[in-house]
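Next up: a single chain in structure tokens, the form predicted on its own.
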Amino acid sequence: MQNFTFYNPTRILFGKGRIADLAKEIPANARILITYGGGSVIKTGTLDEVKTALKGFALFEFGGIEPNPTYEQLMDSVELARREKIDFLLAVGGGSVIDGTKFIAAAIGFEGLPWDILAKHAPIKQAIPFGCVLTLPATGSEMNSGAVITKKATHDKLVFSSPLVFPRFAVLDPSKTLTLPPQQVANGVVDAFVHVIEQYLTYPADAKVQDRFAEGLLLTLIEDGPKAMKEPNNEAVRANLMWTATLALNGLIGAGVPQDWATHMLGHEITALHGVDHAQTLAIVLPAMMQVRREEKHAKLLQYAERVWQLREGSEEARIDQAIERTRNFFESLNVKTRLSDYGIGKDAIPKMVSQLERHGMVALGEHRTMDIDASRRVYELAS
């Protein structure tokens, strides 16, 4: 296990009616903008619920973020924090939403192009404070400093990270995610469930404590994924997936060991050309991703295969098969596809996304630096 420090310093209220909290997370007299996304927060009361907690403040509201949040329209959300004097910013909804909203506190008092905090890494100095509740458990936003933007004008989906953009407080309560369609609730276990084997499926680093949290993490979204598909209803079952989506990117199991993010990189440029949702690149470049790199990921991969699937006979190379087959069943199991040519994608659409890596620099990907373009390739030609 390598030296490191975490750091994280969100509050997170959990648990049925704790948006009636809110009031006490947020400064006295602050002026506040609620972003949101599509609309179901307004169908379903969350929204009013918000902003009934919230009385007394100074409310202004930015709607319509959309799922792969677009630098276009966040910037047209800057501008009215920035005309309106805004210095709290509330995220309501789900991960798409709280990386908006990240983009958001980091751009308002940017000097510059705010487009440079992705291109270029331009350096964040400020951040508007900000918190966020949750409805859709998938991405982990809600608990950690990074966020993911969209330039539709040139199909970049770029990452952005800086400790000035953790959110303040998160408001996890299971029961608002209760009224969400089943492709989304599928979708956010794949989510949480290749947060985990980005940070897990590497080399082992005799790191015990991370890797048997990173393998609990895994067995409850194996275990309770199917149940919430089939039991829309149960609570208790939405609270642990919930809780599993935060902790699965939240910094904690990837503390002190080797980081893959291979699998999200290659997944970006399926998103941002052609619409594919987020998770479901994620489960498509997966399998094969574990197929092409089973070499250098040997040792985890039996780990994997005998501690998760609890696959414990036949050869070596047998079980990772296995393993890897029983990865892609988990996912189609959910009525997430795992083929590009499930979602329409044929493989003349293969030398763009390469190409697209290449422009974004994503030339050296993995725990060692070692997949090379030839070698994405090979992922995107698997899953094809």
Ligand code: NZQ
Contents of the next structure:
Amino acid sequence: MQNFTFYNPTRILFGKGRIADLAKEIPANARILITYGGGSVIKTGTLDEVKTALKGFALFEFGGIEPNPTYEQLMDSVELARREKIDFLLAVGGGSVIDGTKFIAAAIGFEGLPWDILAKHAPIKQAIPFGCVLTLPATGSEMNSGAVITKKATHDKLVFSSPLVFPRFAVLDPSKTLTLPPQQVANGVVDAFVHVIEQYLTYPADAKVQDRFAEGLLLTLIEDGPKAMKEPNNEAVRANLMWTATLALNGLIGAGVPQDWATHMLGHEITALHGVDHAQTLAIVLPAMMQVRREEKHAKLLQYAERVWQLREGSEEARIDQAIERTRNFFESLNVKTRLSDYGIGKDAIPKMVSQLERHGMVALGEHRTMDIDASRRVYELAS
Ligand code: NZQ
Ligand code: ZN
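I have the form predicted on its own already, so could you send the form predicted together with the ligand?
Everything in the complex follows now, all chains and molecules, and the chain you saw is the first one.
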């Protein structure tokens, strides 16, 4: 195991009805900007519930944050927050709203052009405190310090992270996820699955707890993902999925182990250019990624085959082939398609995706930093 510092300051308020506890989490004199997405929280009543819980606070609203939140749009909110002297943010929604809110929190007091936070990794010296009410279990953004923001004008989908943008708290009420369309439920399962894989399917590091935790999360997703699709009103299943998605990317299973993240980086370019949902891009890239890098990941692929898919028979190569096939079938069983062509993206689109990777400096990816542009091209080609 490598040396590590594990830090996570986010308080979790888990369970039905926990929105009622919001007022205790926010300073009484705060001027709060509530951020939300395209309107699902209005339709489902969650926004009203939040406002009722925060009666007496100075409340402002910024709605309409799109999936894959854009710099252009978020800057409007930054303006509003500066104008109204906002000193607390509350994100109500999925990963896009929470990521967008992290960016707003960092941009409000940023000196210079806030896009530099993403494009140049300009250091963040301060951020407005914020909390969140999660409505879509998937990204883990509710308990981590990362965010992904897109500049529409240039098709740049970039990541930033800072310990200053950990949410102060996250309300995780599984009953709030019952209104999700099936496609978003499936997306969440796939995203969480791939988050675990990025931190697990690398090379052995003698990190027994991290491995077993990771395998436990994968097994839970395999068991309860399909159940959530078949029994859309089953709250117990939603509760397990919600906590799994949070633990998949809150730093715990990634502490002290090598990490990959190449699948995400290749996926981001597909979203930036073609607007495909984040989780769908991961379902496209991962099976091909495993195939292209099977030598580098040989030992962990075998462990994954045995402990996650119970594959113990046959040659090592045959077990690895089966594990990759099971992974693909799992995504497809959730109706998340696994080929570029399923989304109307032809082979002719690959050179542009590859050149975007190059432009973004994604030329030495993976746990060994050996995944170059040629390897990325091979992954896209195999995924087509
Ligand atoms: O916008 P509204 O109207 O709210 O509708 C949303 C949106 O259309 C809807 N939705 C959310 N909760 C709902 C609901 N509909 C009905 N009932 C509910 N309870 O779902 C749609 C998708 O929402 P979005 O927030 O975009 O999805 P997700 O949570 O998957 O977030 C995706 C974004 O997170 C980034 C992705 O790149 C993408 O931009 N990620 C962030 C990460 C992080 N911060 O750690 C890691 C991830 O790897 C990922 O990259
Ligand atoms: Zn993801």
